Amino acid sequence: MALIDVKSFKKSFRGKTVHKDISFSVNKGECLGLVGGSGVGKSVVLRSLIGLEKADGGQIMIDGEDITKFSESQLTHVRIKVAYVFQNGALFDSLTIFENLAFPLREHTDLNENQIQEKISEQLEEFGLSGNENLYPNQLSGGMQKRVGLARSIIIGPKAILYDEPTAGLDPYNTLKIQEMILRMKKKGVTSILVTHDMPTAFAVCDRFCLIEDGRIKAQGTRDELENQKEGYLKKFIDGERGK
C-alpha cells in the first residue's frame, strides 16, 4: 500500500512551468530514488510533500489524505508524520545539539524532561554522536551536522523521511555513515524518498528509481531492473551520473 501517492502534480513559479504532470507512489517501507539533472525541480517535489510549496494542480496523498488543500495547522500534523532532512542540516545555530534535538520533542510530544533526556541520549548514541550534547552546530564538522539534522528529523518517529541531497559535500566516511542510517530507518519500516546525484549511495539504499525530466516522470524502474538492463533512458542517465 502506498504511503505517498502523487497524482498529476503541477507547479509553476512566476509563469514558468516546472512540473507539468508528476505522478508516482511510494509504498510503505520502500525507499524511492528521485533523480534527474540539476534544475528539474526534485527538491520542489519534496518540499511540496510537506506543504512548503503549494501545488498548482493534482493531488498529493499522504497516508490516504490529500494535503494540497490543507491549512497550516493541518500541515503541522503532516510534518510530524513526514520528516524532511534538509541538505544543510537546518540546525538552530544558537542552540546546543541537545537543545536542537529537544525542540521537536517539547513541541510535539508529552514527554517530561527526564524522558526527553533519555530519548536524546539514545538517539545520539545510535548515530555515533554521544558526547556532543553541549556543543553548538558550528563546532561540528559538516558530516556531523548532517547526522545531527537526521537525528532531529526522526526523533519523534515519523512514518516517512524525505532526504534532500544528504551526502552532498561529504567525505567517504560520513557518506557511509549516512547510508547506514538510511538503511537503519528502512529496517524499522520507515518509508523514504532520496533526492541525490550520489549514485553509489542511491544504489546502496533505494529500492526503486524515478527520473524527472521536462516536468514529468520520464522513466522508472527497480534497482534490480536497472542493474540487469543493458539500455534504457533511466539506465543511461544513472550510468552517466555514476561516471562523473
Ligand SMILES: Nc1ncnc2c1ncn2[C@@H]1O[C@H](COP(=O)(O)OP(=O)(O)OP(=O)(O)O)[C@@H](O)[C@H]1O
Given for the second form:
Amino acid sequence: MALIDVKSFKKSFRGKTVHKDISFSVNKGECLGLVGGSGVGKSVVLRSLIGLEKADGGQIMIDGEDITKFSESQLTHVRIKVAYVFQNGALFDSLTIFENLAFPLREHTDLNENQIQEKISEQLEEFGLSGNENLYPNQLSGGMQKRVGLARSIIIGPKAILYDEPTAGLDPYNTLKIQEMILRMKKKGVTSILVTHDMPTAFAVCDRFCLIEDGRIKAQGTRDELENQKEGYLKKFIDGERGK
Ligand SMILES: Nc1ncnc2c1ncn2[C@@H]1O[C@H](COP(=O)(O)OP(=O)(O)OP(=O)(O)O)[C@@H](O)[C@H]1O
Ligand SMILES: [Mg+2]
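What about the form predicted in complex with this ligand, after the form predicted on its own?
Time for the whole complex; same chain goes first.
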C-alpha cells in the first residue's frame, strides 16, 4: 500500500511554472529515488509533501489523507510522521548537539529527562557520534553535522523520511555512513524518498526511481527497467550529470 501518493501535483512561483503534472507513489517500506537536473523542483516536491509549500493543484495523500487541505496544526502532525532531512542539516547553531537532539523530543513527546538522555545516547551511538554531546555544530566537521541533522530528523521515529541531498559535498567515509543509515532506517520498515545527484548512493539504497524533467515525471521504474528503456532517459540524465 502507498504511504505517499502524489496525484497531478502542480506548482508555480509568481507565474513561473515549476511543476505541471507530477504523479508518483511510494509504498510502505520502499525507498524512492527522486532525480533530475538542478532546478527541476525536487526540493519543492519534498517541501510540498509536508506542507511547507502549498500545492496549486492536485492531491498529496500521506497515509491516506490529502494534506493539501490541511491546516497548520494538522500539518504539525504530518511533520511528526514524515521527517524532512534538510539539504544543509539545519542545526541550531547556538545549541549543543545534545540540545539539538533533545529539541524534537521535548516538543513532540512526553519523555522525561532521563528517557531523553537515554534516547539521545542511543541515537548518537547508532550514528557513530558518541562523545560529541556538549559540542556546538560549528565545532563538528560538515560530514558530522549532516549526520547529526539526520539523527535529529529521525529521533522521534517517523513513518517516512525525506532526504534532500544527504551526501552532497561529503567525503567517501561520510557518504558511506549516510548510506548505512538510510539502509538501517529501511530495515526498520521506514518509507523514504531520496533526492540526490549522487547516483552511486541512489543505486545503493533506492528500490525505484522517478526522473523529473520539465515539470513532469519523465520516467519511472527500477534501475533495470529504466536502463532497458529504449528512450534511455536515465542514461542521458546520468551522462548529463557527469558532464557537469
Ligand atoms: N520559495 C520559492 N519562491 C520562488 N521560487 C522558488 C521557491 N522555491 C523554489 N523556487 C524555484 O523553483 C525551482 C525549483 O527549485 P528546487 O529548489 O526545488 O530545485 P531542485 O531540483 O531541488 O534543485 P537542486 O538540485 O539544485 O537542489 C527553481 O527555479 C527555484 O528558483
Ligand atoms: Mg534541491
